[in-house]
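Coming up is one lone chain in C-alpha cells, specifically the form predicted alone.
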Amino acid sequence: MSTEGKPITSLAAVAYEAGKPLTVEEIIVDPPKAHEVRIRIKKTAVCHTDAYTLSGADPEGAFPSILGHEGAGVVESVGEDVTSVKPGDHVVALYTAECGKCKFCKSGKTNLCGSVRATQGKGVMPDGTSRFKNKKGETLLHFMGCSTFSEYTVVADVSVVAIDPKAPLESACLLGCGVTTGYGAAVKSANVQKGDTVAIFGAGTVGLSVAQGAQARGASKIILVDINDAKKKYMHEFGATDFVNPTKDLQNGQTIVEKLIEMTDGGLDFTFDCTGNVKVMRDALEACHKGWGVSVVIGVAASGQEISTRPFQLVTGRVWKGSAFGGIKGRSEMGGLIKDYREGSLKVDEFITNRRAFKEINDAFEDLHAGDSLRTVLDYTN
C-alpha cells in the first residue's frame, strides 16, 4: 500500500525540554511539499552536537524537537519539483545544504549555503512550518534540517544526497557529520601538506578524523591532545604519532602551549580545536608557529562564549579560521567520500564502537558521555 502523499506514523525520540531524556514515542510525519523529500531513516548515530543542544547550551536550541543529524536511509516519497533524488534512492541527510544557486554556493569560496539557513535555524521547513506532530497534535520542531531521530523525516531537497547503494547505511550515516567534518577540516579547510606538523585538541570522532586526514596528506607529526587517557588506544589506528594528556604529561608549571612548542621546534603548522572550549581554542592558536601557523576552530562553543588572545599573536603571523562540515559540499562531494571509503582509503567503520536498537537512544547518549566510545549507531529495524 502506497504511503505517498499521506501522513505516516513514525517511531521517534522527542526532546521535550532541555536536560531531560528523550521520549521515545510514535509521532505523525506529514508528506513532503514542493522541493521536499521524505526519507525512511534506517541508521542514525548520536553526535556531541545532539547532546550539546539537548543540554540547553545551544543558542539555537528549541523545544520540543526531533534531534539527530547523522542519518542515512531510503527515499520514501518526494514532493513536487524534486529532481535530485527519487523514491528508493539510498541517501544521506545533510545539515549543510547545497543549492548551487545562492551567493555562497556560486562564490566557490565556501560550503556554507544560504538557501535554507534562516528557517533551518528556527526548526522549520523553508515554508516556515513543521512536518512533525505528536499524537496529541502538538507541533514538533525540526533540527539542523535533518531530524534523523525519527524513522521517517522530511528534509529540503537541497539537504539530501543520493549515494552508492552498495555503501552500508550504518557507515554512510557517519559521513553526515563527524567523519566528514574532521577529515574535510584537514584536507580541505586547512589543506595540510606533506611534512606539516599538526596538533588536534579533542580525540573524539571529529578529532580522529582530522588525524586520518592529516595522515592522508603526509603530515610528519600528528599530536592528539585529550584529557581522557582512554582515547589513547585509538591514536595509531587513525594516524596520530603522539598523545598528550595536559592533566598528566606536563612538567611542573609547564603549559600545554609550551609543551607543544617544545615538541615541534617552535610550534605547529596547523592546530585544530574539536572541543568547543574557548580556553582550549586560545591554546590551539598560541601553539601555532610564528609567521605561518594556522588554527582551525571546529568545536561549537556554548551560548555567550567568546574567544580571546593578544592581538600580537595574530600580528606575528598566526591565523585563526573556522570550518563547518569540513568545508565539504555535501551534494557534489559526498560521492567522492563514499568512493574513498569503499576503496579503503577513508576509515569510517572503525568509528562505530557501539550498536543499539533505536529504542535504546538514551543509552546511546550515555555511551557518548562515558568517554571511551566514539559513535553509537542506532538501528530502527531492531
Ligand code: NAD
The other form holds:
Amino acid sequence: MSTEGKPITSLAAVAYEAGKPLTVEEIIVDPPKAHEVRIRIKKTAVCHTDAYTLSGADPEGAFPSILGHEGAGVVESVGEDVTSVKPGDHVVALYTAECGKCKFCKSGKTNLCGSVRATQGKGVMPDGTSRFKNKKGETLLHFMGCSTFSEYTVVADVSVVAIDPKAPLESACLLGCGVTTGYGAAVKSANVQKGDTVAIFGAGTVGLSVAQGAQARGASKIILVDINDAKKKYMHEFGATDFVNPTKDLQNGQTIVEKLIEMTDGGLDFTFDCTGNVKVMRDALEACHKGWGVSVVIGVAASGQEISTRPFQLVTGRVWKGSAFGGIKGRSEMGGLIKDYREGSLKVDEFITNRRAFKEINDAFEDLHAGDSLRTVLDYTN
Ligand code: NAD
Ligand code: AHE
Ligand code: ZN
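Now that we've seen the form predicted alone, could you pull up the form predicted together with the named molecule?
Okay, now the whole complex, with that chain kicking things off.
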C-alpha cells in the first residue's frame, strides 16, 4: 500500500534534552509539502557535530529535536513542484543546501547557500513548521536540514542530491559530512598544491580526510597532531607522513608550534583545525609559515568560545580562514565524489570502524569518544 501523502510511523532517536541520551521511539513523520522530499534513510553515521549539539554547547541547538546529518537512503515520496529527485532515487541528505539561485550560489565564491539556512537554524522546514511529532503529539524539531536519526525524514528539495545507485549507501552517508568536509577543505578551500607542507590538528574522520586530500594534491609533508596515540595507526592509510602527540612528543618545554616550525624549516604552508578547540586553532595559525601560511578552521567551537592571536601574526602574512562542508556544493559536486570513490581514488569505507543497529545509537555516541574509532554507521534494517 502506498504511503504517499500520508503520515508515516518511523523509528527515530529523539534528543529531548541537552546532555541526556537519545530516546529511541516511534514518531510520526508527515508527508512532504511543496518543494520537500521524504526520504527513507537506510544508513546514517554519527559526526562529532551531533555530539556537540547534544551536549548543549551549540547556540543553535534546540530541543526536542531529531539530530543526524550524515545520512543516505531512498526517496519515498516528493511534494508538489519537486523536479530534481523522484521516488526510488538513492540520495544523500545535504546540510549545506544548494539552490543555484541565491546571491551565495550565484556568487561563484562560496558553497554556503542562503535559501533555507535561516529556517534550518531554527529547526523547522522553510514554511516555518516541523514534519515530526512524537506519539503524544508533541512537535519535534528538525536539525541541520537533515534529521537523519529518523528512518523517515523530510528535507527541502535543495537539501538532497540523487546519487549513482551502484554506490553503497553506507559509504555514501559518510560523504554527507565527514569525508567530504575534510577532503574538500584540502582540495577546494585550501587548494593545497604539489610540494606543500601541511599540518592537521585532530585525526578524526575530518582530519584524516584532510590528509587524503593533501596527499591527492602531492603535499610533501602531512603532519597529524593528535592527543590520542590510538589515532597514529591511521596515518599511513590516509597519506600522512608524521604524527605528533603534543602531550608526549615535546621535550624540554618545547611548544607544539615550535616543534612544527622546527620540523618544516620555518612553518607550514597550510594548517587545519579539526578539533573545535580554540587554543588549538591559535596554535594552528601560529604554526603557519611567515609571509604565506594559511590556516583553515574546520572544527566547531562551543557557544561563547572565541579565537585570538597577536594581530602581528596576520600582519606578517599568515591567513586565517574557515571551511564549511569542505567548500563543496552538494548538488553539483557530490556525483564527482561518488565517482572518485567508485573508481578507488577517494577512500570512504576505510573510515567505517564500527557498524551497529540503529537502536544502539547511544552506543555510537560513546564510540565517537572511544580510542581508535572513526565513524559508526547505523543501520535501520536490523
Ligand atoms: P572526531 O571527534 O572524530 O575527531 C576529533 C579528533 O581531535 C580526535 O582524534 C581527538 O583525539 C582530537 N583532538 C581533540 N582535542 C585535541 C587537541 N587539543 N589537540 C589535538 N587533537 C585533539 O571529530 P570529527 O567528526 O572528525 O570532527 C572534527 C571537528 O570538525 C569537530 O569539531 C566537528 O564538529 C567539526 N566539523 C566541522 C565541519 C565543517 O563543515 N566545518 C564538518 C564536520 C565536522
Ligand atoms: N550551529 C552551530 C554551527 C556549527 C557549524 O559551524 N557547522 C558547520 C557544519 S558542522 C558539520 O558537522 C557548518 O557548515 N557551518 C556553516 C553553517 O551555515 O552552519 C553553531 O556553532 O552556531
Ligand atoms: Zn558533521
